[in-house]
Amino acid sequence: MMATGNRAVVDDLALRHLDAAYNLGRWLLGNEQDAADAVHDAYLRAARACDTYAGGNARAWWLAIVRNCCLARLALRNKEKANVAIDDNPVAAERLMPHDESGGVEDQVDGAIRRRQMAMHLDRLPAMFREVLILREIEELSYREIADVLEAPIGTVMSRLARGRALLQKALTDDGTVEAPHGL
């Protein structure tokens, strides 16, 4: 049985982050009603299951459960998308990322033109890349808090970061998004 406290914690976690988990969901599962499916599932679990929540990170222990949902929701669909297989440069992947928006109008409207290439781009990368991509760069989450997240070591954290961000390089620079950086 799950206790008053617990549950108003589950509550008050939820509202603060909702913004952090509908956004993962949508990466994860590329549409909107799915994401929010998600996320209310996760909601449900996290209130069942507040009794048992050993405290930690409370931010990363509500994020690993809507995506745990969301892979739930990717298994039932049975979509498998096959990795691509790429060279690695995760320097050149890094200059890559939105940095400042500030500046005139035809910089805002290159920002804009970037930031929808890489929002396809990024959709197009297979799960376990996207989601690290998603989880540091737009949800600015720590490394120990993206492993507590994914229940996997911050080295795996690291590598899928390095080789997500070298993903999306290539799939930029292939469409002509971008220059090839030297050595590419």
The other form holds:
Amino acid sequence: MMATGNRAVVDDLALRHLDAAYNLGRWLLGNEQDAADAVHDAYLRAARACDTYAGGNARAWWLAIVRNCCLARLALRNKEKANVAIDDNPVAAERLMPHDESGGVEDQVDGAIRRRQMAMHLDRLPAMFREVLILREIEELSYREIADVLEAPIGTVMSRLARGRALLQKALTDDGTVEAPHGL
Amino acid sequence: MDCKTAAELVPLYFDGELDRATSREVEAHLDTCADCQAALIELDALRRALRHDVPRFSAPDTLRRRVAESATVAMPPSSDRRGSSRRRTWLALAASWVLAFTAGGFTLGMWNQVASSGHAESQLDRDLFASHWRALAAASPIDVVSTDQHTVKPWFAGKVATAPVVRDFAAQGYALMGGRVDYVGNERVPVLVYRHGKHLIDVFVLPGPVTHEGHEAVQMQGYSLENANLGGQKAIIVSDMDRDELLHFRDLLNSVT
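Following the display of the form predicted on its own, present the structure of the form predicted together with the partner chain.
Full complex below, order starting with the chain above.
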């Protein structure tokens, strides 16, 4: 029997956090169509699973489902390409980071270019670091919520966040997208 | 707190994940350590760059329609914007620190002058002035920007022990700008922010046990403190307004029941 009360909660949840879900999917999957499909899958899965939702942090529960749907798609897509999966060890994942070939000091003044570079660097980050950065800095989830989404311990969240920030910072400083802050 | 510990805690402090006591220890260390300040500034710069320069993709209408059609109940269009104001408080705190640090010698200089002045101003007075200046140095001295008292009051509920009475005095020339949460001593207190002409006015609404010794207005660096009674709660006004304007505003606050 469907608990209609719960179903309404899930519908409301999915619609209220649709932008967050889509943004996460878009950054994990890299294109609009896949992201939209993954979020729709996630919604159907959440609606089916609404009876098993036991309360707690609803947004993290919903985003965890979205993430799982994205990873499933990613795995399917990568089957032929034999890429490093998202949860492989960080050292191997970091080796995938291409070294930047962009430069052009005079380009950096332009805001549009800066935005493009920022997006490019974020895109180049291994997905495991990209997702914590999106969840923390853009979606403003707490460590606990991110841990719930990742289904990983908080310690893992903290170390990935630290590593992701350091990698992104380094990439940005290297090509001058963000000025290196100098003390005082 | 030694630098090694602090360096590990700075990101957690920045993310608002520390309890109050540890936060204050980190803040005390930040006051003295340029390296940790730089680390905090770096975190803030990265976050600003991410929020500012990275596109946040909104769900396309087609997707919204697809989901809404499968949903059993009709939902109003999403008005969910990013994040909760809880974390915005922390961002503002972090931002105000960062700006205070970048303002560098300015803020610290004032602080030292205050601290070393032989007049034995109470710790509370110094806290209040420092917090007012820190807010002025920040990008925005306000966490919830609203001229509507009915928005500001509920915003405080849940963030501080007692939400203050919030009144707009725009008609009298003191317009309500919004509010923020700040620290005074060990307490989180609500701060109402008003504007009078070009003067920014902070009204700190103090919880019961804190008592303010000042009988007369305290002056510092051209800023004044004035006591008021805001609907039965002790309030302290900090601003650089003229004495007469300040007293007029105090009377307005006192008239709130």
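Numbering follows the first chain given and starts at 1. Every value quoted in this text rests on a predicted model; they were computed, and no experiment measured them. Heads up, when I say rigid core I mean the largest set of C-alphas that superpose within 1.5 Å between the two forms.
Visitor: Core-aligned, is the CA shift for residue 116 between the two forms 2 angstroms or more?
Guide: Yes; that C-alpha moves by at least 2 Å between the two forms.
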